[in-house]
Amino acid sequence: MELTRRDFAKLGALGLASQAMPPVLAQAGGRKIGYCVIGLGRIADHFMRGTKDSSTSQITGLVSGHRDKALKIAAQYGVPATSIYSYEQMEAMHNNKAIDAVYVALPNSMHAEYTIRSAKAGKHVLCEKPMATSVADSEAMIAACHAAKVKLMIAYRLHYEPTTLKAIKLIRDGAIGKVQSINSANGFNIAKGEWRINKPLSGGGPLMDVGIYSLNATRYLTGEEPSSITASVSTEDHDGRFDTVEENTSWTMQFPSGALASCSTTYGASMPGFYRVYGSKGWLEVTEFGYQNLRLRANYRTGEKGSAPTILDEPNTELDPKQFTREVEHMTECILNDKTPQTSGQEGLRDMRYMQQIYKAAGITVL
């Protein structure tokens, strides 16, 4: 079933890498890089507030099916009415020199269409995760951006977040020794009427939404790609929410080093996001995959057996938009300096392939 943006509007009525340094604006003629936001929902609000705090990037266009809403948002960000587009007419942004790139903030199944259309309009693309709902669509997005000679970045904001980067560095530096095991979980009790539980829009259940954080974390923590995957799904609540998607997914992965990962995700319970990494010299843990309140805890020994352990407990008290500020500034740096984004389309494609493997291992038919 293929849904249009108009169909989605009707449904809505029902219910890591290194941290980027700011680019030099002189390379863009002294102006900020302009982003057109496609889709004006909750995640777009976070992105726009983060971009407003950026010294290198700004909101210069909007694409929406609700012009009244778009006009109100445009007034907040100084976007002229002439830079507001409908979904049917968004190709007109091709001639808008104030728009260098787009941010795709639509439901998962629409990522491919609007990435490809934006690339053909000559605009760089920052697309929300998951990249798409199928491997074929993900590959088509990469091909379209390559043909148009524009950048494609997937919005894995935690790859640019300090707590996450410190956890990765501790592991790479050998602080907790050889990684043996990773446990991770992420989920919440979803409300009725959410587009995320409509499979034609989402592509699947919690794995495609919040479970991807655990999947991606195991990869950036180990620095490896999984060599084998097992998985199970279940649906316990038969209250109409899970007619097209599964409620719970759990999976295990083995990595070439021998490290094992066990992950769970749900739409049926409050499951605050976390990962804990066990190594031969100790452990570390990061709680929350959210926009703020990340906390790093660790306990490991750097000396001889019997020596006092190093104990860390470091909360991150940054305000909400900062993760999105770092994310957009990395994209801007890549545009200005002709660099490949750290979380390029290839990174999104890899997760898409693994999610499809998880579903197949659990006996779920993928789109």
Contents of the next structure:
Number of protein chains: 2
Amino acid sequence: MELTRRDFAKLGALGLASQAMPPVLAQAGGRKIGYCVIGLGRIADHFMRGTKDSSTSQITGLVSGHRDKALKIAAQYGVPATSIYSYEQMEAMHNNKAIDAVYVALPNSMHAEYTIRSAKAGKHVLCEKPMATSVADSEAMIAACHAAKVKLMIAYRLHYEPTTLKAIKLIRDGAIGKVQSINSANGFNIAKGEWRINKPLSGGGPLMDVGIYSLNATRYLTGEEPSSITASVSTEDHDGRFDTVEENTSWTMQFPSGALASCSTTYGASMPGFYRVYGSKGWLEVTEFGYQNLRLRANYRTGEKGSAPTILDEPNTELDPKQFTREVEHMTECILNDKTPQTSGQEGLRDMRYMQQIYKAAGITVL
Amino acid sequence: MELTRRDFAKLGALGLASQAMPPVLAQAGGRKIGYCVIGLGRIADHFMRGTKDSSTSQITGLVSGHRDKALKIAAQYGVPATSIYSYEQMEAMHNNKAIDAVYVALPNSMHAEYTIRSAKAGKHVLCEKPMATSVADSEAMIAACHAAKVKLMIAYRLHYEPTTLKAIKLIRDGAIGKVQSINSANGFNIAKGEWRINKPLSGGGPLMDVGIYSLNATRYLTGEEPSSITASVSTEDHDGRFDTVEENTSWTMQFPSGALASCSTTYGASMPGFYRVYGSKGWLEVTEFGYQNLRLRANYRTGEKGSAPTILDEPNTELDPKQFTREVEHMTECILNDKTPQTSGQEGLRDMRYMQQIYKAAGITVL
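Write the structure block of the form predicted in complex with another copy of the chain for the protein whose form predicted alone appears above.
The complete assembly is shown below, putting the previous chain first.
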């Protein structure tokens, strides 16, 4: 059974849903759930370090095109050389009992293929965001995991992160009153040569990679799905970086309550991630969508006009890779307790649909 | 001759254009330029206090429907009772040599009538923003002032304000590199009974009153005129406040350079004014569009990648009504030196056109 947005909202309101679940090692007979990492890039490193810190999860396999690199990493994480696979032969993991699940950390356009192959190999799948590069691929991933009776979770790590959950809880509890408007931005100045600016690999520009944080935030903050979208895209730099993807995207969304969100993303400028939520009783803001240094600020008045406002300024001191530990432990919980992840394939599919609507609204053809 | 946006950009880049002008009292033979205030509401109070602090300008007349209130204010500012006019008889100021100009501080829909009547009475006009409630009215105001050979300035006080001018100068000097994206918001939770939520008086919702700050900022920050606009409006509260105007507006603009702006405004939430400009070398932010407490923050790197960034955090300690002093002194400069105000009728007309385009993009019928 899928958790609905409403369920998620309730879980959030009940306080840090992912933490509220029971200890799981008992169900696993004391064994940690084993993850095979597919793709050994930067984010995989964060994930592996986060998993190493976990009491419920561990790295038990690697899939890479560079065996030397993989052997080095395998040694660090205690993965036997026999659990290192090439991309071509990864189906062999089917018989590897130490591997319960995979973590797909490949360029976006490969998410579908490797999710589907992993599902067919009988492994649960934790897949990075964006889920895929098209709605059709996303649906195929969901169908494949359903058919193989394996879990599919999209790695929206902030859904398991305390500052984010506190912001959601404050809003659900009515602290800032009725949400009227949201601003959000997230972007960076990208280097030449990154796969992220190669559309066949990325599926799109900064929206797919970092704008998705703003998009997803507006949905978890409001607890609603957008009912209409307008958007603009542009490219200023003609230096070879933006031959296949756009440089900037800004968009507005309207939610059924009437709340409006305006969001920006870029690959051409320094744009520290943030969202600010404006309500009838005050506002709250979270800065940083990154792996650490999130900070919650708020200013709201629950009493009469003229009463003293509540002012919050709460830096989150947890360090990277704690967010990844929380994320993998949620996946492990779901595997052991046969639960649907809070950030299931359906959650990834929704963002994929909205991103395509943003592109369509901006006049860009999508698959 | 109209100053173009380019001229204004150059003046800004040369450093605080309004301050760079020569002392003016010599030209006036030592006499301060006299202003008659039309409409004695809240903003008129700021303007009169600001003018009182000026060495070049003074309050010399009042137009009000409440003679008792006007007499009290006249006493405070040394205005003779004979220089107090009713709305009906204000044309009599034509023969009042102590009145050089008027300051129109009435509800938006009355700006056109009182600007045109003042021009016909031979007085220069400083008119509050928004200039009017329609493009046709704005054009009529410009034509009337042109025909009467009087100045028309729209009271965009931030064009004369040091923190704003520094932000513009930093951008023109290339400190943050190529501007890719701008976020801005400005709004508040409006009380019942305000004329601002009565469309026949205001011409529209928060966009006309406070969103115009974000709109105008994106233009002075980029030094460009928007080439396309998308927008959404909504109303959540059905408590009698929003029977004639919308509660929320969010919009995106694209500029010829490719820079994108996403802006929000509301009458239903606490939304402290700000803009943040994202460039290829860093970002800058100004918080507050109000009468004091502006603050400039910036973080940019002019050297090589890896070099130390320049980090600015500069609170502006000038207190209200200093912005109004700067504003009126610019008008006085223009009167004495026969110059076109930097924020001329054309500047007001541009914003009026863009506001109408925002409304049209959001599906709202405009005049």
